[in-house]
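First, one chain by itself in structure tokens, the form predicted alone.
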Amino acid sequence: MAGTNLINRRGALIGAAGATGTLLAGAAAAAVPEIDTGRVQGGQVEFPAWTAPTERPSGGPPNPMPVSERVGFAVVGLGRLTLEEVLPAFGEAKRSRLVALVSGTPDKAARVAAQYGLRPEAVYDYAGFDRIRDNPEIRAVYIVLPNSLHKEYTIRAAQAGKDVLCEKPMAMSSAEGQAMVDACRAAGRKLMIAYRCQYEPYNREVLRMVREATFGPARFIDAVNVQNQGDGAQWRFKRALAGGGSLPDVGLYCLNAARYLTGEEPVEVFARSVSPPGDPRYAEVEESVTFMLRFPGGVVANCATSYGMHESRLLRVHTPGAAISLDGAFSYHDKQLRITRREGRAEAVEERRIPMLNQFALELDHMAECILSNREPHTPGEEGVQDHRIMEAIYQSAASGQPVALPRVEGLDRTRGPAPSS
């Protein structure tokens, strides 16, 4: 009997404690203000500002779309860029999801599919690539192949009814690029070129300052993108696969930056190309190129690219009121933005820190947004074709030793779609 009473008393105590805990939890929940609990507004979770106006805002929750509503991508090619950068980026994407892989290496494809939770039937080989037509989960493909394969797989993807995001350079020549544009247009599909820097926050901040003439109009642009390549067995050293050397691979970033910063198209190029004598790696492609671009508004851009120098990726804009410097401008990760200008009797150096965002996730989500809202991408195929036209003029100038004039293009951003929303 005593044991029974003890059990009853213990049960009563536990029940009371439980009831008290529930009341306390309810009271605590009721007492937490909205500034801490947040609210749903327009289908998005948001929090009121919790720090003083002097502090940098946190940016808020990412608010990704529900997985079932995101645009499904098939990634074509499982090389280094795909495995190190593109596939991990889907984990930070808000509107995009990985639904399929295309590879010519079955064991690697099976392993990667398992790592990312894809079913075996979501893995395609190149011979069976056209079967993506029958997979409704695939709405777009991201082509991450050697340059010589971009045209073929862009056209095949468009004919299979899929929109296309293609790595840069978009092709081997302007003629190939135009054929890709025409094929996608004929199939009613979108074509976007993966110019990731045009979506990256630091580069967009430099763009904003230049376009708004924050420190006066831009007068001179310096752009350098160099790296020290290793083993000559890489596909980048084979003209049949790459189309060229450092210019289309890394120098393209300098060219594209000068174009999107000014919004203009150059009217003249002048270039020099050099390769170390006796180095078998450069039997087919160039090691280094320097080139100057003259724009109709008066801006001159001086650019340099190489496969034979220690990694350096710099972008500088010189204006009457300040020098804007972005170190790591074309890199995947680390960046440093500095503004040098007069402050009283002193020369002040201001560093701007912007939250880093995944560039690959940003470009994937921009493509997804364009598909969902049926709008033109910011960097459509025409943007890539124009870069190829200018690179062809750069090679012509380097070969002849003479400046090459380019057709004058009136207006700004003639090869770009609407600016990205975020």
Ligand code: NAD
Given for the second form:
Amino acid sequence: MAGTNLINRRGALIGAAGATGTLLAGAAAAAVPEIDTGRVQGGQVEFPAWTAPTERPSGGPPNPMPVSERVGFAVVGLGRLTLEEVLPAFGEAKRSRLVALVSGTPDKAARVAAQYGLRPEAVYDYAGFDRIRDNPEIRAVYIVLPNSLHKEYTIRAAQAGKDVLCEKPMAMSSAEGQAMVDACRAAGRKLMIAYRCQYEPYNREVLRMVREATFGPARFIDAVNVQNQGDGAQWRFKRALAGGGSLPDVGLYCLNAARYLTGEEPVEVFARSVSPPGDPRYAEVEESVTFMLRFPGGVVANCATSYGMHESRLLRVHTPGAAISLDGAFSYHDKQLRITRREGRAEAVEERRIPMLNQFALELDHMAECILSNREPHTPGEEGVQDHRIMEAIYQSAASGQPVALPRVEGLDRTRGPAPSS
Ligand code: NAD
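Would you mind generating the form predicted in complex with the named molecule now that we have the form predicted alone?
Let us now look at the entire complex, which starts with that chain.
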């Protein structure tokens, strides 16, 4: 019986092969429609829409630049942000590529270099950092070090002839930040601060609705960025390394959001700061800060930040016609955008889903585009200096219990370069 089955199966297989041959011959004879094959136009691979106009467009192939034409980045500091977000983001970047690493930990650096296909010569240590000058593949340096080291490595990178992308907060104070701006200008190099949310599609959609006054002018902004911080040994609890506690680390996102949504600079701040008494983690830096910003156009922003509360990252804009609410506004990934407004006799709650794009890849590519086209970054050093000035006023208000006035700045977006193209 088994033998018969085998013969039968073979027979069936031969039959199937014959049928397949017929199908292939038929396919070769028919022209494949362009909608299936796509085409190359202006150096880009394109596919015509294959879904009906009722469906969201897919966005198409990313069409990255050829690798050899992309801007080469050296990433300085192999900590969590670098390993968990920045290096993977190069895989989604279109104009940027990773060409070097800087680390003080040789075995980690060697391992990471191997993981990302870098040669051992592309790994630098801090003492040998200035040798990046001799590596023409490195056009930009991305500084992802503890805050106290941003100034030194920004200035050394600029003096080595490289453009600089620096993590937030840009420095320990506005004076340090200004020194970084001045040093980069003197060296003829660009300086961009890594305000990723200003490149992220959900935040940009809220920005669009606020600037176009889609539901009327913004009146109040609520911004919350809190997280529950763990072990006390980390640099974030040391004033000499961090410059402050939750405010410069995560509260900065609330402050920066209120500024980029309105485009204005606050004329007054009022703040309170609290830390749990006796908790050694808060011997040098604060746990929580709430602060109010008053903008010249009439918007008031209420902001709260903390190292002692379960993660919550919320941005809400109140306008006469609708409440715009972005949950996860400052997160790396999950976001939920809701618009609540009247719909006849009902209150409509509309959720808007926007294709998620990697915000680290977007900011890397913005920096690369600015280098390639010699443009000023959207978030240059001046944007970071202004945040430091306001944080200094926030600390002053929290210490005195009094509101602190800030100089009036005329016009919109005075510390920003042209908006990102994508
Ligand atoms: P981390 O502690 O995980 O990494 C810091 C790295 O710096 C480590 O590899 C460490 O070895 C190295 N380092 C070099 N000299 C050091 C020193 N003297 N003391 C301590 N570490 C030293 O920190 P992180 O979370 O990656 O943060 C790095 C920077 O990135 C900070 O400025 C932070 O504010 C910023 N950051 C930004 C985001 C964002 O979403 N944009 C998120 C997290 C962190």
